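This document opens with one chain alone, in structure tokens, the form predicted on its own.
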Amino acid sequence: MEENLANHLRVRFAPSPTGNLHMGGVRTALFNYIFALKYKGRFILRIDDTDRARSKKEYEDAIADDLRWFEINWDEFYRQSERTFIYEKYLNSLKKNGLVYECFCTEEEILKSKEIAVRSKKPYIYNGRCANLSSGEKEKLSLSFKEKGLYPSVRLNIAQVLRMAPSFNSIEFNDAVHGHLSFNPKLIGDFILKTEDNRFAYNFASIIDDYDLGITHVIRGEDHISNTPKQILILKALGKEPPAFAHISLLYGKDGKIMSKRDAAANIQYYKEKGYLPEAILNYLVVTGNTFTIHEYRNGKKEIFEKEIFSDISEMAELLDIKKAKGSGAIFNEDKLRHINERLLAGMPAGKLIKILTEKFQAGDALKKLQETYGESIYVEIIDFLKNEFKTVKEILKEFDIFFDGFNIELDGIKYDAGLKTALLNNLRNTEDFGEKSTKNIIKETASENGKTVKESYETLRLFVTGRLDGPSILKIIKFLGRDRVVKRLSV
């Protein structure tokens, strides 16, 4: 699949602007970016939207938007909704060559034939009876469907395929991750190549621009092995050669299920609102049901390691192996995600931090309010201080409203020491040295003083300056808010 592919190499990620983008998304558009990085190829976002009842504009610009979020870049753009003169073109040159004929057969005669299969234990396969029909009955069915605003469909007719090329009579390919795959095209029936309403089918309009398009790799979700049977069988019916393939696991939720845009918990949006970086869900989604095998030498010996985290996306490029992607289903896991996040935030330097805070999660403003507040040099420090204690970025904003003035604590039903509250206040108040090893020893000695444990001074003291009884090093926070911030806090 992948020889000689340098500069000539076409992939394409294809969603359906009928609802927000999802995980599982997100990791086939990464792989195919990827892929493409990796060949020096072209990776094009085409939007498939022949769907026009469930397709809308707002919902491919958050698409957009997304991709952009994570920075997958692409070097074309199209829309299927603007390429039906395409999908003519094609339909044409097969009813040229009498390989599709017009269906008339309504919903409700497929659904019966589909639920008589089922009662027989039998897969469903169209029975072709519109391939039959007289002129006359043709011309009587469409003067019916003309009346009721609806069109014929039109089929793909598998026999005359067949019989144009006796070869076809195993649809095979090779997939990259799967290996050898052989479908019989007698069990697949004569499928819908353009539907009732006038709108080209899936299938066809995909597999189409494809060809059309110069896609050399089709990489995709494994729930589409047994629409690429069809697809190859519509090339070949053209004379035309298909793409390779490559079919990746799906993603599956905790409770089994295949991730998807109507789940709540796969939608990019839920990810970003808890605050994830973006590097940290490539990341992880890269690593999940794919193994990036590495070589390195340690103590003069080569060994192997699976990696877990990657520098940036070009490295992910770079050790991609398309073929050691799982066949198997992946388990979509947001501890191990925040276990990644963690670990990201902890090695991002401060300066890298406060871009991504900046033109990922808008908070620009609260940025510059604590620049101005505490000057550069110490708002660094916070920044580096922050990313290393908490897990995700909407913890670390959280945090932000501790360092400015107005901070307001709600200490309702809390319950504390006035008396050590008063003696911490005093101590402070008259310190000249404000650094942590002075507050650490001024901490335990008003403890000692009052007859309370240094536990009990920590908690009272923080209390007073965040609102909270736990969370990061007090000793810390103290130091950069300075002694008239803490003094004011504890004079409440």
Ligand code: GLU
Given for the second form:
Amino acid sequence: MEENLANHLRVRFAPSPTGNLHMGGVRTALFNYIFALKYKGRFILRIDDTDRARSKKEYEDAIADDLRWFEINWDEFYRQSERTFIYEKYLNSLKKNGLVYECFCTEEEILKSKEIAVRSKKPYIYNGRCANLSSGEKEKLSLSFKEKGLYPSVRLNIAQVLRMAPSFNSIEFNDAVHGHLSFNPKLIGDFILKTEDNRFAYNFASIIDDYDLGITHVIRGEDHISNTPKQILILKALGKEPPAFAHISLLYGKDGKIMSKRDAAANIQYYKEKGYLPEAILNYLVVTGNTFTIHEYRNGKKEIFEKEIFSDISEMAELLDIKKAKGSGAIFNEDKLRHINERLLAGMPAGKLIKILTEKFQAGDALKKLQETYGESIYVEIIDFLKNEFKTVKEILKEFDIFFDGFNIELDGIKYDAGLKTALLNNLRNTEDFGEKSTKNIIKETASENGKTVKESYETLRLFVTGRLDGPSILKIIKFLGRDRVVKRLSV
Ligand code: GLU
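Mind sharing the form predicted together with the named molecule? What's above is the form predicted on its own.
Full complex below, order starting with the chain above.
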């Protein structure tokens, strides 16, 4: 699959705008994106909006925004709703060669056949009734459909396609992930290319676009494996060669069920709100399912280890081996994501984090306020401090509050030692040096002067400065806040 790909590879991510982007979708987009990056190819975003009733522009916009948030940037963009003339052209060519026919079966009739199939525990295959209508029957049915304002659907005539290409009695392809797959075309049944509500069916529009847009590799979820023989048949009927296919594993939730658009845990918005970095999510999505088990020689010995953190997306691209995107084990585990997020935050330069907080988490105003309050160098020190203390962006942003002058501490109902607090106030007010060493001594000394433990002294200080009894180093926090703010908070 991967020979001689440089510079001519074309892949596409083809979401249907019938809902928001979900984790499985991001994973598919990402594999396509890094595959294109690896081979210097082009990554195409195609909006599959042939289903006019369920497709919404707001979902299209939301999907595009989410991809931008992840910095999965596309080189070309297409909307299927704007390409019907192309599908029409290919359909006409099939018509001309007698490879399709109009079908007048009603929805109820099809449903009935499906029920019978279920009852007799057999797969449903269209019975081909309309393939052999006499011209008289056809005329009659056509007229009655017209009167009711209905359209006949259009089906591929598989028997005719096979007659045209007799060697094609088995549909075979080498899937880059699943290996060699073969399907019996006779078990597929004449399927619909254009529906009774006059829109192009997914299988037709999708493979026509893949062909027409010069897609070289179709990388998508393995739930589409069963569509692939149908799509290959369509191309065969047109005398065209199919692209390469790679069907990657789906994501499973903790319950072992496939994650879908309907799962809250699959919703990107949920992870944005919880403050996960886009690059942490991408890191997690490529490593889940052991896709990135790396073999490496360490100290002269071959070792296998799981790559967990990538320096950036191009490193992912470099190490990608699509063959490993196999089915088992791609279980979405938020704890692992959180762990990756924590590691990425800790290792991130403050400047980069500031940029991400501004551009991707709408924290520009809060950052500006922090910068204006403390001046550039302490501001950067605060960011550096917080990113090592917290696991998510949300926790960091929440902690900003304690650095602002208007910070309000709620002490209603909380017990504290008023004498110790006043002693801390007086001792800290009078110290010249507000460095960590000096304040540490003051806290200790104040405790012993007042017959209290050092722990009580710390807790009292922390309570009045941050409103909480625990959190990151209070010595560092008061150093950043400076004496005036600390004194003010202890003076309430
Ligand atoms: N619109 C289809 C989907 O969202 C695309 C499948 C494909 O990649 O062919 O599942």
